[in-house]
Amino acid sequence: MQIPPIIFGTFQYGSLDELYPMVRSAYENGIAGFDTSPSYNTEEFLGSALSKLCSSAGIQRDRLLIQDKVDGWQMEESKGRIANYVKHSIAKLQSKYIDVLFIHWPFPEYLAETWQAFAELKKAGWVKKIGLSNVRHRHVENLLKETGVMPDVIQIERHPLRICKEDVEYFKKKGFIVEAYSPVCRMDERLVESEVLNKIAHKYNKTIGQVILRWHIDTGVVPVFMTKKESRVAENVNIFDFSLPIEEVEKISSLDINYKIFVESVCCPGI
């Protein structure tokens, strides 16, 4: 399964009953990729939701992409030997493998050991692609020097208030697929009130959110979005009937102020 152009995230869902309608709506609107993490506490919900979807709609597992993560506490508790945690996650997901597995945060302790374990899991077929989340190019450079193991995918917080220009350019030059979580920055008022975004949205008869998601795609990045509204799912995929010329991409990128929702020193001390 190739990485689709847009992925549905499952952060902050509290039950299968809450998640399943959104998973079904996502698939019905053309979304085949789903993202979770042990720290989201949604692996079991997502596994059940996708199993139910496959059964009811006659969908084969290989038509879906599932992304999961290994969290810092798992790295520390196992001293980087995280295989059993991953196999447990696969069981929760009611799958035989994970399409993309990320190290959630680059905690320095046991990072190299964990990354080597990722390479072994990929070789064994437990995961199809391996990735790093919440990294900058310096983390990747250091890890490559230490292990020689190349990531397939990078997932970072990215939106018009934090465009990560140098990092994204480095990742893409290396041939890594780049994904953006929090792609619309939770519709920060500085985006909602942006004259640039409002003018572009009016021009294409789109919402600001749709324009931002299109900006990600037109800059070669895969947005990973979440919502609890089915109408928003349909809205967020209605972005493939227009594209932004380079001058509009640059205007949106000029909104960058290096603003971050998930502050690194809080989420991952020491990086």
The other form holds:
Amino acid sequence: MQIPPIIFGTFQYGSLDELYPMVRSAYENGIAGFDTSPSYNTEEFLGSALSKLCSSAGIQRDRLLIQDKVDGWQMEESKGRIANYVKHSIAKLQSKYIDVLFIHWPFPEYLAETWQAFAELKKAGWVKKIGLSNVRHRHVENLLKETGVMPDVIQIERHPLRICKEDVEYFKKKGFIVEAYSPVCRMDERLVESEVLNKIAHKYNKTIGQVILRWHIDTGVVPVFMTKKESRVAENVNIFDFSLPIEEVEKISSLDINYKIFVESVCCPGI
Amino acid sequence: MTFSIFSFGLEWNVLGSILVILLLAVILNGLLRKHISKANASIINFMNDNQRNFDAIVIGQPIAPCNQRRVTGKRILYLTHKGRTIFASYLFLIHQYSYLREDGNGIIYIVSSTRDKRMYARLVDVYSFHPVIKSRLKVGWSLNYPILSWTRKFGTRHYFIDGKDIPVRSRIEQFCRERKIKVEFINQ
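Now show me the form predicted together with the partner chain, since the one above was the form predicted alone.
Zooming out: every chain and molecule, the one shown earlier first.
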């Protein structure tokens, strides 16, 4: 299963009853990729939701892409020997494998050991692709020097207020797939009130959210979005009937103020 | 009979005293928790505060008036507290440096004594630390019961998993160098 052009995130869902309708809606709207993490407490819900979806839609598991992560406390407790945690996650997801497994935050202690464990899990077939989340190019450079193991996917917080130009260019040059979480920066008022975005949205008769998601696609990045509204799911996939010319892409990129929602060092001390 | 009445009265006195002491302990515990929270008032909750890209971050001891002019910048984040050790300052650095602007014009100030070699953080320091770091420091339930842990020292010489005996000042310098961050020590 290849990485789809847009992925649905399951951060902040409190129950299967809350998640399943959204998962079903996402699938019905053409989304086949789903993202979770142990720290979201949604692995079990997602596993049950996807299992229910496969039964009701008559599809096989390999038609879906599941992304999961290894969290900092797991790296710390096991000193990087995370295989058992991953197998436990796979069981919770009611699957035999994970399509993409990320190191959620690159805690410097045990990072290399964890990454080596990732490579072994991939070799053994428990994981199809391995990735790094919340990294800069220096983290990847150092890990490559230390372990020689290449990531397949990188997932970072990225949106017009933080375009991560240098890092994204590096990742793409290396051939890594780049994904963006918080792709619309939670519709920060600086984006909602942006003249540039409002003008472009009006031109294409789209919402600002749709324009931003299209900006991700047109800059070669896969957005990972989260919503609790089914109408928003339909809206967010309605972005493949237009594209932005380079001038408009650059205008959106010029909104960059290096604003990040998730302050990296607070989430990952020593990052 | 007199003896049993006397001992019965004595038991109630003891019980009463214990209850009073417990009540005082609960009140004092609450006051200490408030004090710790107040001491960490400058810690930003990034989920509902969009302050970022500070010109400077000042970490360590409160800066003396004579040194204040050394701190430059319009937007400054102060993470200082009386008695903060160099080790605690290192931990604050690794937790909070991402609030600094990333265009090469930001600067970290570490306010400390050159003689400070203390390898611990106090309860008032660990309040805002990441759960993984708290676990490493064995903070446990200490923040819930500060009355029992007020004088505890969190940290050891074995905190750093590389096992190397590198002075904390050097670690701070190396950390900043690797991330291309300007750092200046203000010795007090």
